[in-house]
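Just the one chain here, the form predicted on its own, laid out as structure tokens.
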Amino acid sequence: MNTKLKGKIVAIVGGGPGGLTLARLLQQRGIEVNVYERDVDEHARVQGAPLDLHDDSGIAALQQANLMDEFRQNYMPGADRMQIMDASAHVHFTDHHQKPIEDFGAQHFRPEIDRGVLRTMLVKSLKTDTIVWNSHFVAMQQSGNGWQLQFKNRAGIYADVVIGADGANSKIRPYLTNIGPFYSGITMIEGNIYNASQTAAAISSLLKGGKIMAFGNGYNILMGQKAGDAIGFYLSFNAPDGWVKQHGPDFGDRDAVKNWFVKTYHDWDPIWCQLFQQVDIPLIPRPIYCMPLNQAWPAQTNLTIIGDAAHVMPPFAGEGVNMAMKDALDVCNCLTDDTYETLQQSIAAYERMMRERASAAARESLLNGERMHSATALAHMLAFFAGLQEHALPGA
């Protein structure tokens, strides 16, 4: 065991992919760690789109965690296949006929896994009782050389080192910095359809078990296959700050959302209305935020953050979960690297790497968001995917 962490207790607040990956990596190094997650238990429904993992980040973390065999058994073959459509549901690009089902090691292969399936896989990889479920973090105070953490519904605990992995609305982040995110100008509405082959047969047939990006007049529909015959989708559009409260429909009323969609996406084909026939309610509005690209704070001796808690950004570069899992990999390696004499030096080294990576990814995500919601979005995305396809051809 690394001497800096010998005999110390590490608390991870947040049991998403980043926090669970970090717990697995630290346990492999013999470090005592607990994850405090606000969900009641591991069976709490996990919403969100499927996750595509990248070789140099998500996949790299799973490789170091010795979980690639489990990942291969649980990912969704073919779910990374893409179709680009217009508002009339006409297909302008598809790689369904060219893209291999499995191509691990290839530069542009980004295997998809359902978010809930990934969570279950990571939970099973941890020692029994590592995760303390139903732990709603409230506050913490410095206590000696560590922290005393308080929870809404359970007794407090002491930890020598705290790592916040508690998402975009992190309660840990304010203990490091008061820098907050800015609104990107884009809002998304998330919906999930279950038993989709029966409840949304036309959409399910259109999707073909893969992904769709549809563009029309500055509005988008983004969707992907999920495990268990489910489909996740997002309506994505430019909107003023505060739109959800001031102008949004009743997201708990299918008909209200459908009527809003028909009015707003007025020139889109009626086939898209099937998204709302049996959509799970309520739908979830998501104003898209981004941390400043130049954010910085002094490294502390016993506290840091990973994932969206550190660098929330728009999802238009596919980097969110990959950045979180790469953070987990980097912070574990830094904390256990004897090159750094103190924990503060280890944390400072991780945070430098993290901020550099996050700034580049956020810049790309913001730019992609502008392009995807412009009048020329369809042409831009067709050119982008045609370039990827050409680059992937043998000999190219």
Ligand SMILES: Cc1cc2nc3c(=O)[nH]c(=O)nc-3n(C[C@H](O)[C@H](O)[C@H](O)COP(=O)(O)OP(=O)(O)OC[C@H]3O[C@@H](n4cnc5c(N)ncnc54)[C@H](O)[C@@H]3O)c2cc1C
Contents of the next structure:
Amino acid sequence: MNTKLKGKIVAIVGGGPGGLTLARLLQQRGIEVNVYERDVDEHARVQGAPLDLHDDSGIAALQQANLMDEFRQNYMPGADRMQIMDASAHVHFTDHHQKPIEDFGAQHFRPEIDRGVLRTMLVKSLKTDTIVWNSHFVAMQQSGNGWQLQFKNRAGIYADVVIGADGANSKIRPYLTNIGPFYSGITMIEGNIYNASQTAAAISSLLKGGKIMAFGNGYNILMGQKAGDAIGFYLSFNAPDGWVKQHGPDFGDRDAVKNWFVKTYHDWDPIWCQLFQQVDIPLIPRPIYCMPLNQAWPAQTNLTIIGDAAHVMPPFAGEGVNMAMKDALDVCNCLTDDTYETLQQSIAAYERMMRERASAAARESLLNGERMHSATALAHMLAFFAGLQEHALPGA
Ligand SMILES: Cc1cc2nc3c(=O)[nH]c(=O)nc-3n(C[C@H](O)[C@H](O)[C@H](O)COP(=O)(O)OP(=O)(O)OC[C@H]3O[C@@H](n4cnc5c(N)ncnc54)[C@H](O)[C@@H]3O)c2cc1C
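Next up, the form predicted together with this ligand. The previous block was the form predicted on its own.
Entire complex below, previous chain first.
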């Protein structure tokens, strides 16, 4: 095992769930690895609603990383419980009464974890100084058999093998391919509410510590309980490319966003306006992109990408983080499997698996996105949840 990477310097660029999981897995196998992360330190606030981990991907990676005890201590029991509502906040579906709080080992148990908590858990699992914070990667050049990496705010470093885990706007990806993502036609606006039981009491009671998907006519609200009495929510709707700049409200102005909401979600119950009373500003506009499903590039000898850098996809099947962590698992296993004679063969094997798995997940995510933003979204999602209660549940 590990002979191909023995004595080699491995650099992972990006300390999101994909990069950190990979660092942990490689360290377990005795490989020297550093993670270069642009966040200033581990206390930087991690944005976004909680993440549900799936048995055969996110959970499988944590199992191999020997981190299931930590995960059990840190996940949010009951946060995976779902209510589906209409614009009037009338509940059409709920699984709050029948869904067990804990069901590890069951294929369709999808425990939720706060993004920040997951990051802290992974950071703690690494050897001291594995992560080099405040390292904003900008460019790299071939140097001997490896790469010389440059950062915005610190001296450059040499690495024999580089793995890009730097998310949807990856700066590593262009060294492999010039294939870029396409706009899905859906834009989301992210908001976070802190001390929600006090600052948004009615919404907090509605949420009941779980998740809500509310569907109006092509306009949706998706929200979930976060750690520490916080709520993360997304307004989600069809919008032309460029909508954020050309037509979006001033996302740094709470009242401007609320006024836009009242006008746009005009037939929604006033209870939803409470989302904006104390929402953290600026809200974050997120046009949703997807990599082409048939993307391919020649495998390199010393460079690959994982997670959103490889295959950003819409969040409507809850697969993004799970694919990133499964990539980490697969690339670690391929790089350390001596049945592949060269690093290039290991990378080629990983990239084949990754592409096949990620394009199936992206296809499902695009389809769910289309259905969730159609005129018949509520009926569709009710049928979906009724029919698939025993199968995969989409999460956003
Ligand atoms: C609105 C929205 C909702 C989502 N909801 C879900 C969901 O419910 N479930 C789910 O599974 N997925 C969801 N996703 C997707 C999920 O967030 C991603 O798939 C997942 O975070 C990918 O992990 P990653 O490690 O590949 O990248 P990221 O989480 O993006 O991490 C990349 C890391 O790289 C760092 N970085 C970036 N550029 C540089 C640079 N130049 N130099 C150094 N460091 C850099 C960043 O700071 C970051 O820490 C959602 C995404 C969006 C946009």
